[in-house]
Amino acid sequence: MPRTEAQNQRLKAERRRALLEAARRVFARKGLAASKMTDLAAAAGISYGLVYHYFPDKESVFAALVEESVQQGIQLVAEARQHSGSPWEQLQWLCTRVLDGVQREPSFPLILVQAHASESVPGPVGQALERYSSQFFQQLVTLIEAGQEEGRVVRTPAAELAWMWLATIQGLALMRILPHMNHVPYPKTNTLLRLFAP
């Protein structure tokens, strides 16, 4: 029995969604100049032919990976300012996440990290690191902020937090995939809290 046109495009879906879930893992640990399409073809489990259904080239795929990723973080920052709870929580509740995160899908932050690296982002990629600067940034500068109007949150600058904060993430999923480092316990919420403690 032939499959319908709403199972086709289930199946199309998630054949997009397997393909990008294994090209991120690629370009996190290979970077958009090393990787090729048969490498995302191959890590996806189909056909190389196939890829070029879903994507022009690996550009493309690079690109709809870092908008993800984006998009994925500012909605996760705009999370915990709504969450309810003191500044202090909120930041409590966004290490957890964030951490759980890194634990289970290192890549995520990976593929931010190669597109900041990358000297060939594409046009799109670019401007989608912007948007994640400018608005990702901000939004945990100001929960920072808040964190430090109530007497929780050292008074250094907001930044400076914000950017080693950032960088230990991004240290942390870098750790996540190097084999020979799997014995080191991964730390909890309140040790990544303790850059943010007076």
The other form holds:
Number of protein chains: 2
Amino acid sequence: MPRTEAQNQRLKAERRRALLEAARRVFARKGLAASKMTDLAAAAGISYGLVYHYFPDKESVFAALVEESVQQGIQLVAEARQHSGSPWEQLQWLCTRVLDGVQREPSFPLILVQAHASESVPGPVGQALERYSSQFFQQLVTLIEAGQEEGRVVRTPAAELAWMWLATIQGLALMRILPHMNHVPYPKTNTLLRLFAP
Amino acid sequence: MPRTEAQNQRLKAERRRALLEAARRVFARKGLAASKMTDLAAAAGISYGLVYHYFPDKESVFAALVEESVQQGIQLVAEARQHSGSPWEQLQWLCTRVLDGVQREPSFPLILVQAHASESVPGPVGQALERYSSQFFQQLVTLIEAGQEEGRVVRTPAAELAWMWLATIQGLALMRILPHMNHVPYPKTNTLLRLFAP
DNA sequence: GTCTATAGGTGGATAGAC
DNA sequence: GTCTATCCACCTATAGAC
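One more: the block was the form predicted on its own; return the form predicted in complex with the DNA.
Starting with the chain above, the whole complex follows.
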């Protein structure tokens, strides 16, 4: 008796996962339109046609990646808010974690940058992005407001601060793919936190 | 006697200018790869083939726009440094001016965002980008260091501050093309300046 | 499941009429 | 100078062999 159905499912899921990981790097660097199916296949080490066994088309691959990055982002803020300690310490934790994540694997936020820059990622992807933009943003605002209650965060409108913070993170991820200027010192947590300091 | 040669040159330059302006908006929103020559022609109100009378190919149009944005950026910092007043006031002026520029016409910085995101814009465009990244960056660093001498700017390494500032501006330009979230209050000069405050 | 080969479509660049 | 028509390369998606 060969593999069970469950095992097959697991294998397929793993392969799909590996493909996504490869595709994420490609999309992050070149964007949706400039990334060819050939590139995705080559990056994943599989043949051109096989990609279509895991996803119906190119946009679906991209959509899955956007969904993934969105989830990751939302989860990160949620995690920060569950942390013990004051709101300020939660902000601190979040900044450290995000800066570290961007430095080590910028492709996650870069997928979102590309999705934004690609104007009109249609259908389900657009919906995921919208959920992200609103849910993630709202969570962040709440955290900042808590810090303001506490007196550790400047009284600038929380939405404005959250907006700036998001822009900075995306900008940092974007500039991370520049070949030159690698000698520039990567920002420390405290530099990012300076945005909130009273 | 018809138009003189000089007049013809002027006319051609003007048309070229109008085409560039239309193309800038298209490229800024969709990126290099996703923008079709049809889009450029339509945006400029001319026929498909006529674009090729002004530029040899699509990349050349994009290259000209990158060059333009680069010049604009460099000039802006130079202008700030020639201003009367303390380095801190010059930084203040720069932030106000840039924030205003991004809000009114984000397509200038967005061209640079797209150039970065498009990975390897080859040949002359890459060179222009490199000039930008280094020259603009260096000017900014110098300005920040002057502010530090003066004691108005935090002692964080100037390169790190300049890097953060650049990332923030590009991120703001990027998020400016999001359709939703237009109700978010646009950042004020002081919020951006907070990055430098001691 | 995985591959290669192919059909169909899209878009960049050019030729040539006006 | 400006346009339309055409060529050709490339890319997506599918069919079908193994």
